[in-house]
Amino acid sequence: MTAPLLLAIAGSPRRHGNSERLLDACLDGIAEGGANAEKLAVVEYGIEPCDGCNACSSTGECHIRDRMQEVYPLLDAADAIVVASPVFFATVPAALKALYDRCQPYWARRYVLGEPPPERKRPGALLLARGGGDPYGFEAAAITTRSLFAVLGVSYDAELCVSGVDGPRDVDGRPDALAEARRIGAETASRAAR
């Protein structure tokens, strides 16, 4: 039996910051759980935003030809998906939101073109990091991700929300958060193998 493949999406516009450090800890747990993982740093893909043309409602495909065309096969092949993101104005940053919005073809295939839903939902998890001061916390980022997962046929099995990490590597001083991210990775790997 081959090891499951997990797609680990780093959603920050800044590489190797707090949310990506959480994702790296999660990746350690995924490896310990016996799964393989592919890490996708969204900022390196230069994904264009959805232009709302609605072509995918006719074709089931996005007409924009950019590196999102490389992301679709990764989303399709993944046995589980983990997203890590900072929280910007209560939600995910623009680069990650562009990826989310470009998943409109999955919605169109299911709800407009009548493609049946997947037989089995794949496991999913969300890791969020934020500084402080925003009165709206993590809720909008979590709901936005839950919506994406629903369209992709991914269950929302685990969530880690870490506050008070303003500096680029403040999360390194939070061994509890890193340990929890690692545990989530191992558990997600285990779920993907079932």
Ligand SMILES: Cc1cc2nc3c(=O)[nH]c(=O)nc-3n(C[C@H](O)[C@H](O)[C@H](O)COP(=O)(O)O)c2cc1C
Contents of the next structure:
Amino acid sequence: MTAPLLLAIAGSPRRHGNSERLLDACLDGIAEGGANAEKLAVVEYGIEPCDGCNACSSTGECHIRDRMQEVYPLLDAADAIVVASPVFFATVPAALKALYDRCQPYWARRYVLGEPPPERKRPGALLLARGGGDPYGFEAAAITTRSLFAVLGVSYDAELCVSGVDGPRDVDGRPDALAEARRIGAETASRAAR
Ligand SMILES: Cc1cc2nc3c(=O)[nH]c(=O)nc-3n(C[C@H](O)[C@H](O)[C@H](O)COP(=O)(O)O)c2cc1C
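Swap state to the form predicted together with the named molecule from the form predicted on its own:
Time for the whole complex; same chain goes first.
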């Protein structure tokens, strides 16, 4: 049997900051758990926002010819998906939200064009980092991601919310959080292998 493939999405526009460091710890856990992983840093892809044209409700495809076209096959091939993101104005940053919105063709294929749901949901996890300087928490970022996972046929199995990290390496002072990210990685790998 071949090892499962996990897609690890780094959602921050700041490379190698807190959420991506959580993701890297998670990737260590994924390797320990015997799975392969591909890391996708969304900021490198320059994904255009959805233009709301609704063409995908007829064709099942997105008409925008940008690097999101490279992301669709990765989303399709993944046996599990982990998203790591900072909280920006209570939800996920624009570059990551653009990826989420460009998943509208999955919604259209299922709910407009009648594609059957997957027989089995794929495992999924979310890792969030935020400064914590406001009272709005993680809820909006988590709900937004749950909505994406539902459309992709991914279950929301694990969530890690780390508050009080703002400088790019602040999370290095939180070994508890990094250990938990690693544990989530190993657990997600083992779920994907079942
Ligand atoms: C544009 C912007 C908006 C932010 N909005 C919030 C917010 O709503 N709540 C919060 O707690 N922190 C907020 N922050 C702080 C980030 O969540 C924090 O710096 C986080 O550690 C960044 O993660 P990263 O290093 O992975 O990019 C914001 C930061 C920026 C740059």
